[in-house]
Amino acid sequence: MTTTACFIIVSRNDIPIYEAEVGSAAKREDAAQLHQFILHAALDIVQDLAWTTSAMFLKAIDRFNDLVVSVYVTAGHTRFMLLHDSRNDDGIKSFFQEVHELYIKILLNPLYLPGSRITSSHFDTKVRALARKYL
């Protein structure tokens, strides 16, 4: 089966700061930007409802034909925004919430600038192999 995930963390200044095409379907050559364009639609509802919920993991937010949008919002009001086309979210929680762990440990490292972009092969491998695990 194949699968359509892009995964992107937001800043609290609402810049991406990490994007990751992870899904196993063939690649078309707009989908990048349309799947950008999903996510980045879908980031009004998130501030939303980032007031109204204690919640960080905050399931479907937004569709878009078949493809839904997940997020999950740290306590620091990063997001991490997955559009997807599976409807598995006990794995798309796990997903997140190790992301989260990994995304802590950059933030702990001293020469990350919180809010500067994510460029550690580290980090963007370690990012892959949970999405092949989880979605």
Second form
Amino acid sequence: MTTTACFIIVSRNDIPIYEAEVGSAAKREDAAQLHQFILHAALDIVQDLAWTTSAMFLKAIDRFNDLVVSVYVTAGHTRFMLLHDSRNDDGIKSFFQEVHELYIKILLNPLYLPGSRITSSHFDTKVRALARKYL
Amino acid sequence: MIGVGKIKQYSNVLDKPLSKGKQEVSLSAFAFLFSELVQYNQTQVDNIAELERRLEDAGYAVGARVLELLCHRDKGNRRETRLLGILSFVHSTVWKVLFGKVADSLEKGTEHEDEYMISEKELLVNKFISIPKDMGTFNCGAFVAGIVRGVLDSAGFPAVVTAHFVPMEGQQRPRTTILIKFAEEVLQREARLG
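Now that you have shown the form predicted alone, what about the form predicted together with its partner chain?
What follows is the entire complex, opening with the chain shown before.
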């Protein structure tokens, strides 16, 4: 089953600190840019929604054609955004929770400046492995 | 011969599970480390305000990380969206993890709407420090004020946080008060959320 999925981590100051195309569909050049555009446009909705609930997983908050945007907000207001076409809510929630743990481990590094780009290739490998497992 | 034998496999920190953390850390080790931190910064600056700012910045980095870690570990992934919620989170959960006990008191300021105070009879970082007379109002509690500011700022409640000594009658050492003054937008958002 081929799925399109684009995963972005956006910091508190609305700067993307990590992005990855994690779907199993073949990549097209223009599709990646469109995905990022859709995710950035959804940031406004996330901002309002984040203050109305104390849960971290905000489910599907926006749609574009047949693609759905799901968002997970951490305590420090770092947003994990996933653009996907599947309806697997539980799998997506588990995916977000596992990535959250990885993110906390990166954050605990005293030499990591919060809000800067995540450049660890090991982190990248693990996120893609989790995406294959849960999405 | 050096170098002969099994090569040690270094596992990446991302592969290790997030531990519960040590419940206790040696107080003397911390006091030693903190005194070195203060002394190092003293050699780098020319005035007291700069020294306080550096201690605060050191605390800010701790606060940002403590917020994420504690919300994940102790609060089962629930964020704080209200002012009183985040203040009681700082007053109990953060204090308990960092200093082993909840803070002595949490008060709302009487003169201004946006001021809150967390008081502590004897702040752990000040326990082994005495301030010489010529340093005036300098307070090493600026480190703790930085931690609180880091927590509040990362959670979306920007504030100015400072540490002050408040002399108490009948006690030899003054009480330490962390004064939190929230930014305008925090109060507006609180009013909007009702």
